[in-house]
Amino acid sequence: MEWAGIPAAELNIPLTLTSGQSFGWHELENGRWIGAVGETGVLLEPEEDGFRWATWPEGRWDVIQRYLALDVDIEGLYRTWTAADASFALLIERFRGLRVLRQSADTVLCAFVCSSCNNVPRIARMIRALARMTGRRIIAPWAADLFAEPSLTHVGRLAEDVLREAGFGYRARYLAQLGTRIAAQGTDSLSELAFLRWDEARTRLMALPGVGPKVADCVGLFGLGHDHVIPVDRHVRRYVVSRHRPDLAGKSLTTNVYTALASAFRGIMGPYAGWAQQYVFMAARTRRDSDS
């Protein structure tokens, strides 16, 4: 394995991979993590002062570097956020090294279509099942059961009834329709949306089956690299209302209110507000887990 001297304070691998933005990773008993980035197999072994890595095919540091967004100066983000809101320092201290991943838009869309009325472990099982069903095995010497991430083109070859039998429930219809729609457009993925302005890409996404504002925003942030995009959930709403927009308390989450909440959060946290919302989400998630 190769060595990368990026400390956990700048890249917390276990925290990042389990923070509800990616669902295809598996932790081994020795603390290593195995997953796929597209059709590349990846093995990560985190340590306090860096991490060891391997890929299959070998030597694909470029894949790891992009996926983990190592070009982003996270310490610079911390300074920006705490200058805007001193109380955010508490979240940074708890979740230092949490990064937003640069994923395939196809994989993110499949995952968040599956996220409706669901929990993280079950979404992860669905995504792993979808990867197996699309059948592109990665023959890595250190992984016995690893498959490429699901693309919409390959998902489109699965019949709705097959997906239902596999446990996808009502989401099977959306997944089958998404695959068929992408194939009909003559493209092999959603990657072309990365070349559009975000408002145009968002409109295109929301025209797809099963895609509302929050799912579209998840694809924008996690799959298309729009770091300013904020998937508004009850946690972001609580943060904005409690600190900056008490006038929005108790209002129904209409399109206008959703937009106002996102704009307020972005106005506080700046161009990487999408990263900041991940810290708010993790704080709420860990609080919920500790209460259960």
Contents of the next structure:
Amino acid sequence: MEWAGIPAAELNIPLTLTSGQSFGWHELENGRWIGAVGETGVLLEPEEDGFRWATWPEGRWDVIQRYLALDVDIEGLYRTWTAADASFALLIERFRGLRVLRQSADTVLCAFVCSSCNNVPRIARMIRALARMTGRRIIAPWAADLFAEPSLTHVGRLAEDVLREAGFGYRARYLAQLGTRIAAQGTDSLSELAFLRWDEARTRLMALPGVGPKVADCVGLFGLGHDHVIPVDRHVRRYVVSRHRPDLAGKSLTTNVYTALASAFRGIMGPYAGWAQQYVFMAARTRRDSDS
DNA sequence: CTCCGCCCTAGTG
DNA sequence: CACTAGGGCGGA
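Which structure goes with the form predicted in complex with the DNA, now that we have seen the form predicted on its own?
To see the whole picture, the full complex is given below, headed by that same chain.
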């Protein structure tokens, strides 16, 4: 394995890989993490002052560097956030090194269409099942049971009843329709959305079956590299309402309220508000007592 | 424009 | 058994 001298304070690998953005990773008993980035197999071994890594095919540091968004100066983000909101220092202290991953739009779309009214363990099971059904096996010397991430073209070949049989529930129809819809547009994947302005890409995403504001924003942030985009889920909603928009307490999450909450949070946290959102989400998710 | 019931399933109290 | 888990959709 090769060495990368990026300390845990700038990249907390276990935290980032389990923070609910990506669902295909699993941890070995020796503390190593195995997953697929597209069709590349990846092995990570985190330590305090850096991490060891390997890929299959070998030597793909470019894949790792991009996936982990190592070009982003996270210390700079911390300074910006604490200057904007001093109380954010607590969240940074708790989740230091948490990063937003740069995934493919295809993968993110499949994952978050499956996320509705669902829990993380089950979403992870679904994504692994999808990869197994659609992807190609990655034969790495250090991985016994690894598959490439699902792409929409492959998902499009799966019939709805096959997906239902595999336990996807009502999301089976969305996935099956997504595949045929993308094929009908004559495009191989969603990557072309990366060349559009975000508001236009978002409109196109929301025209797809099973894709509303929340899922579209997940694709924007996790899959298209739009760092300012904030998926407003129940956790982020509660945080922004209580801290910044108490006037919106008790109002149901309509399009207008959704937009108001997102712009309030973005107005304070700035161009990397999507990254900040990930910290708020983690804090709410790992809190064990009841809410206010 | 807002509200509400429904969609599937597995895990929890 | 009742309830919930990181939504979206269609009808009222």
